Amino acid sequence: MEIDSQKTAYVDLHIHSTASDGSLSPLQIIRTAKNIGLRAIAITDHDTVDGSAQAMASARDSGLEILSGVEISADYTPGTMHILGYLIDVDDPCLNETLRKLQKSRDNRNHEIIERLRLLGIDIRFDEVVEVSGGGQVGRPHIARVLVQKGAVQTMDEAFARFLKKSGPAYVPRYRLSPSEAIQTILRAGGVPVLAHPFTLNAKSEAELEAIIADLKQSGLKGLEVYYPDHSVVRTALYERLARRHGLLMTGGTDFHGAAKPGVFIGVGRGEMRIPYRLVEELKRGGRGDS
């Protein structure tokens, strides 16, 4: 999907890579991002700066800027809690300790999700899971998509909804940072951590959610992904306003997954979005300059 005809300053700041649950490489990702006329992206994995630090590798010369990335998930009910971080130093030995220890909750967690819905009686084995992944990190998207190719369910919507969200009977706890501790962690990497999607938080009222806003800006909180594909015109305006109210900045991304997210595309979404360059020039200023 073309963005325009010309060079363009648009950027996409969330995408999803095989180093965690997305469906392109790091370098196809560049290439998709180039082709169409982004003008910057970051690779922001799941629990992982593998993909980012293998886009910043590849992309050296291709006149594309990748801000290094990850995006980590905080201990949080009754929604999720993803902290995303930006700028970050992908080689910090704390971080990448850190790193470590979730993948290796995610790990254990995924074969206990195996072992449940075998015993649901769907024959699914772990090796199909990571045949799947493409030799990234296993995640719950895709063990839906395998239970989609055995015919278990239809979609990976319906996979989820019947064995692998929070309620369902195959899904499985792991460990997870606390928000605070997900916002530390980037910060000692050096780089700026910003709340992703604020509606899966459920937050019942505008004031309940400027009030975990408020706290989580306490713990260091930097920014707001403000712009969305999920999000509507009416949310948008508010977490522009709820933004700009605690000095927060904005970003923005598609979430882009590829096969596990149909009908997102790197850059546009679901094709309307066009994120400006701008949000990447107040992000290089931490928070200093207004949003």
Second form
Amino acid sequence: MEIDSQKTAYVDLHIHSTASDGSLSPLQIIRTAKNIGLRAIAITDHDTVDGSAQAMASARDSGLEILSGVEISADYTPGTMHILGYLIDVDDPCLNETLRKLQKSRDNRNHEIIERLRLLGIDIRFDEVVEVSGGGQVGRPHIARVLVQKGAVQTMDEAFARFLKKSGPAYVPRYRLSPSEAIQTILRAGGVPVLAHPFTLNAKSEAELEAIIADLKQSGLKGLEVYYPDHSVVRTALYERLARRHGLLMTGGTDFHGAAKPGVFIGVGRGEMRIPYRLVEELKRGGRGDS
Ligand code: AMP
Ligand code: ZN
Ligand code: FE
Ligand code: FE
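Structure of the form predicted together with adenosine monophosphate (previous: the form predicted alone):
First the chain shown before, then all remaining chains and molecules of the complex.
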């Protein structure tokens, strides 16, 4: 299926693979993206470049352009702050050292979450969680899936709402980079740092959001994820305005997680997204610092 009969080329710059909490492998993602006729994609797994590196190695000469990518969770309250990194050198030693630290802390935390769930009377073991994770990095969504499988909850949402969310009884914090550390980590690896899905910051007003963005720009932020399945038309227009006003690049992606996030599809989100290749060209120019 071609997603459009016209000649415009489309992209998806926010995709999760089995290297983190997505349900498709990098190879399955490449195949799907080619089938629907995308021109470029970026696999942006949480705190790992394994999926991205694997995709780049296997997509050579395939006609599909793969941009390197990662999504780093920064330390931020009361909302959630994710910083996307594009065009990073996936072999950068500093980047990999930092990611290893984040992964180690995730690993410790997963065991603690399981322990807490067991204390709450749920019979769950770490190896059951590893089994549903598909061999990549384990996260709360995998734990949620096991809770569903066991009938402890009906849905993933219920697993988060009752146990795993920030204020939930099984929540355990983990080591996170500060926003500026996350941005610097990406810049030092030659990448372009972009604020993902700005609405998850839960800013109380447009002015507050703008102040946060101005602050991040001071720390080296280069772009905003403007196009995203859960962004209303009004929100999208606001983010476009903020990007222009602060000289930031605009990116877009579906945050595809496969079966882990039903109803969101590669390239088209909930059906209506079309992200033009032009954004990739601007990203590459911005990455060279001549934007
Ligand atoms: P972690 O990376 O282990 O901290 O888990 C966070 C991830 O859980 C997020 O990136 C989301 O993909 C996922 N997540 C958060 N809330 C929910 C929810 N209600 N249902 C399913 N997945 C969720
Ligand atoms: Zn995720
Ligand atoms: Fe995110
Ligand atoms: Fe994401």
